[in-house]
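Listed next as structure tokens is one chain, alone, in the form predicted on its own.
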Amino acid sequence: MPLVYCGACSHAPGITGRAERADTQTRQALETAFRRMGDEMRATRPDALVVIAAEHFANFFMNNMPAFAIGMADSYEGPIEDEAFLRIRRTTVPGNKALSRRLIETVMQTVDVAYAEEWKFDHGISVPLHFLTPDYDLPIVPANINCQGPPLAPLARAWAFGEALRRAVDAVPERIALIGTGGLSHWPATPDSGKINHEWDREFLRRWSANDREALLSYTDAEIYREAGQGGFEIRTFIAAAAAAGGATGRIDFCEPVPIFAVSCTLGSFELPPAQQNTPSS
């Protein structure tokens, strides 16, 4: 069944862990945008949510770092971070092992993807879910892209991964929503933490909302590192979501630089054709 929802959002740990240190009006607007995204996603009546996140060394390290991985379990635990730090209570999140396996098998036809029957959610997934599915009642299919340890898969491969996920979603009878989560420009865990290149972010989002494949794939990692920091490598999750949208154009629902969160907090979604959104579940 065609994809019923596709979007992308930030996942910075400060969004929950340092919430009170942000400007009150900006924080409230961000949280409202997150909840609105959750409402819109749930209105499409998805049977499961695919979350494309960035690996933060929570599940994989340099002794075993797949470019792409998908979880294949009936439940997951998260967040892996200390609850007092992230301010999200550790819980069990439902998955769907059988659905994950079917998606993985189709993705494998065109993209080499690892899979894991054990998976710990970190802030990259837990922060978005905290707002989008606060009752944790929607099965999650986690997917990770290595955005942390070079050599990184080329942006074109991130696009191919998104296309492969879309083909897999189209091949199953379930109604599937998909979001990519990551940062735009940011310099986490460095002396430059809190620095934001908002001009670079806006240009990337212009290309993203236009779903301009050529422009999105024209970045080099050297340019990203120079202009957007090592955190900027996480645009791979946004690019995969754009590919999964299948040519649909998008809108930016929120984008504000929040230095205490160390990133331009961003939420956007693609305008999928109404027929895809309203097709009844089989």
Given for the second form:
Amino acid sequence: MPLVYCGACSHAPGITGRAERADTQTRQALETAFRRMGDEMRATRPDALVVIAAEHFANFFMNNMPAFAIGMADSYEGPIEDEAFLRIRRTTVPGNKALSRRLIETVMQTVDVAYAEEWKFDHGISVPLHFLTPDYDLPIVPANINCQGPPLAPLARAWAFGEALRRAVDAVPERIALIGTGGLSHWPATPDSGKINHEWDREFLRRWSANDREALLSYTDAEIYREAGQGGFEIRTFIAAAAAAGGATGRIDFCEPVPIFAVSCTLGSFELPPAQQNTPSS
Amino acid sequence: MSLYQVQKLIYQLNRDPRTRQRYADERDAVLGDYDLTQEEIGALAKPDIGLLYVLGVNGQLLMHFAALHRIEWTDYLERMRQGLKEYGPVREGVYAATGYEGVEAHDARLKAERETR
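Could I have the structure of this protein in the form predicted in complex with its partner chain, to go alongside the form predicted on its own above?
Let us now look at the entire complex, which starts with that chain.
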């Protein structure tokens, strides 16, 4: 069944952990946009949601760091962070091991992805789910791109991973939604936390919503580090989502810099063909 | 330098409740399991967030190590700034400071921009 929903959003821990410290109007608008994204995603009646995240040493460390990984379990626990820090209650989120396995087998035809039968969600997945599926009633297939411990996979490989996921999703009978989660320019967890290059973000999102592969892949890591900080390496998740959209163009539903959240809070989705969204399952 | 070992210990503390409990009960024994310099042992045991930051600990590890010690967010940021003053620039990794006006000044600038839209 072709992909029924494809989007991307921020996952910054401050969005929940430091919520009250943001401008009230901006925060409320962000939360409304998040809920609307969840409504739109669920309206496509997905059987599962693939979340391409940039995890932060919850599961993988530099002793054995996969460039790409996909979870393969019937349930996942998260968030791993201190509940008082993230202000999201730790819970068990449903997965679908058999579906994960079928997706992984197709992805492996073109991308050497690692699989993980254990996976603890961190804010990269838990913050988006807190808004998008607050009842945790949709099975999740977690996917990860290493954006933390250089050397990092080249952007072109993140694109290839997104394409491989799309081929895998199209090959299963289930209705699958997919989101990428990450920050654009940001310098998180440093003394510069709050610094945002909003102009850089807007240009990135222009390329992303146009689904301009060549322009998206033209950034170098040196340029990203200089202009968008080490947090900018997470654009890999947005790029993978763009690749999974299969040439569809995107729409930016929200993009506002929120310094106390350390990012331009961003939500966007791709305009998949309507016939694809509305085709009944099985 | 054994930054990798420092980060590995913090990774285990952040994700494994049993390691956290053991660290609370017998910290020196846990520290002894890793190949650390005296400077690193001192920074972890205190904990000296500023020095750990300057040593190059990845922020995604360090901020949770700070939360483990009940160090509030603003205090965490301030301790890193003090570390830069006391120990100099970040020595390794990709979490170096690059200069920033600060959240309050940034918020004020954004608010002014919103009002003139």
